[in-house]
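First comes one chain, alone, set out as structure tokens in the form predicted alone.
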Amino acid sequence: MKEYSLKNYSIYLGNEVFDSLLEHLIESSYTQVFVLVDEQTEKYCLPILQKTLFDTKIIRIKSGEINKSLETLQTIWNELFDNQADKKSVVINLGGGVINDIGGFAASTFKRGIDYVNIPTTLLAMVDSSIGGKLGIDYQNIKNAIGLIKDPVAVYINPIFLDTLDARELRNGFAEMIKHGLIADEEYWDKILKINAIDASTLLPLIAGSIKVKVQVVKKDPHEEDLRKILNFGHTIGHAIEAYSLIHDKKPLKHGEAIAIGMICESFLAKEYQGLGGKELRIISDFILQHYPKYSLKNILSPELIKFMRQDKKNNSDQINFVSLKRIGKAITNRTFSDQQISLALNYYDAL
């Protein structure tokens, strides 16, 4: 079992992490243990966890980004109140990014805050969203518009859950692994480039590399005052496309699929205005398109996407804030681009 230490908590990776979780629950003498699940994790993941844990109370919510809402948050609070949860209760978030975000938010605001634990069950949550204490809900179609930063008491990552994921869900998380290499670790990026098939056995050895990047960044800047902003590479444009798709598409893009598009567009901006080489842009674009289906932007007006970008929480005043690449493995923060430049980036992706 590997352990990664941050200031206030640790991340545990390995097949035996649930034994450590049980020890923590016993030592903490919690009055009640709640496990937050959706219909997917209740079916495929909860039975695995219940081989180790007992005497837990289950809180059920619906899966999907569309349910990362105020209404779902109230559902969780109501369950805690109805079961007479107190300050010595704990919430275990068993799921992906939505579960981690909204479950942590609910716990951190219930009676001014109770403990929560993350057990990520998706690749995206394992390598990214379960680490760092970013919590929140979507509001008025804006991703993570309401939230806070509050650390879990621990994160337990068991690779066994990779076997419960389909190909699309693995791609969803793989986008964040690509991002980690591009922004912070050229050697890790070189390992990512060797991936031909996205499957659990291929990705498993690379998970530790992504966790390492995320931990190093969060440890230096836990409250996203400067360096941690590099983790938003691809997310300014990607979040806008994700929000658009959530409203307009019958089968909306997953987070990682939208971020993959965002990384191509924002790599184009880096090549045009920040010094990234043309060869590097081609390698990034070709590799992402090798693994992610093309999404047509032809019928989407640039002003509509830019309107979403203007609502992004990273912005200052009326300027749309970007993370850019100086080179592969070196990201720079607080870059701004005009509406015309953003439109060129969208056109670049659409023409590929």
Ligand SMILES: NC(=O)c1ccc[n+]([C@@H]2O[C@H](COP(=O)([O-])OP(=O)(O)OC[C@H]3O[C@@H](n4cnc5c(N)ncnc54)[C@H](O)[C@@H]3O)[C@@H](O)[C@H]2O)c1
Contents of the next structure:
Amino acid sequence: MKEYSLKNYSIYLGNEVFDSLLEHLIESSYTQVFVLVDEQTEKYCLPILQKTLFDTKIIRIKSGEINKSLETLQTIWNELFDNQADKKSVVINLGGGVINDIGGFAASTFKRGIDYVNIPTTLLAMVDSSIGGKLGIDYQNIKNAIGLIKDPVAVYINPIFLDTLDARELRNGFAEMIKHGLIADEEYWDKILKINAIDASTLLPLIAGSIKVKVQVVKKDPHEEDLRKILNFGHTIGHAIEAYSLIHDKKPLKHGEAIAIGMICESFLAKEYQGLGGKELRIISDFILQHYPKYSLKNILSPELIKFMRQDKKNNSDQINFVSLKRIGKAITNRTFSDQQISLALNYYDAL
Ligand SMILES: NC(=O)c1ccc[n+]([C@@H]2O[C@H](COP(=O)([O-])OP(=O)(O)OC[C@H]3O[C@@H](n4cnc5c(N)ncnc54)[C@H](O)[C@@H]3O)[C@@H](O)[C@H]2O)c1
Ligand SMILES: [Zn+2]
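Given the form predicted alone above, what does the protein look like in the form predicted in complex with the named molecule?
What follows is the whole complex; the chain from before opens it.
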């Protein structure tokens, strides 16, 4: 089992992590243990957790980004109240990023905050959302518009949960792994480039590399004063595309699929204006297109997407904030680009 320490908590990675979870629960003498699940994690993940944990109360919510909402948050608060949760209760988030974000938010605000533990069950949650304490819900069609940063008391990553994820879910999480290589670790990026087929067995050995990047960044800048912003690479344009798709598409893009497009567009901006090499831009674009289906931006006018970008909470006043790349493995924060430059980046992707 690997352990990564942040200031206030540790992340455990391995097939035996639930033994450590059990120890933690016993040591903490919680009055009640709540496990938050959605339909899939109740079916595929809860039985595995229940081999180690019993005597827990289950809180069920509906899966999907559309349910990362105020209504779902109320459902969780209500369940906690109805079951007489007190300050010494704990919430275990058993699920992907949606469960991490909303379960952590519910716990951190319930009676001014109770402990929560993350057990990420999607690749995306394992390498990204379960670490770093960013919590929230979507509001008025703006992603993560309401929320806070509050650390979990521990994160237990058991790769066994990858086995029931389909190819699309693996691709979803893989985008954040690509991002980690691009922003902070050229050697890791080279390993990622060697991936031909995205499946659990090829990704498993790489998970630790991503966790390392995320932990290093969050440790240095837990409250996102500067360095942590590099984790938003691809997300300024990606979030806008994700938000647009969520409203307009019958089968909306997943977070990682939108971020993958965002990374191509933002790498274009990096090449045009920040010094990233043309060859690197081609390698990044080809690699992402090899693994992610093309999404047509033709019918989306750039002003519509740019409007979403302006609403993004990453921005100050009316400037749109970007993370950019100086080269592979070296990201820079607080870049701004004009609407026209952003349109060029969207056109670059569309013409690929
Ligand atoms: N807090 C952060 O720092 C941070 C970082 C990145 C992303 N996020 C957020 O994470 C969310 C996306 O997370 P996600 O991609 O994990 O989505 P998700 O939580 O919606 O999970 C995706 C789907 O997989 C199912 N699922 C989960 N585990 C499974 C398993 N082991 N087997 C089978 N099915 C399983 C879920 O029920 C769901 O249908 C977005 O809301 C995004 O904003 C947060
Ligand atoms: Zn992301």
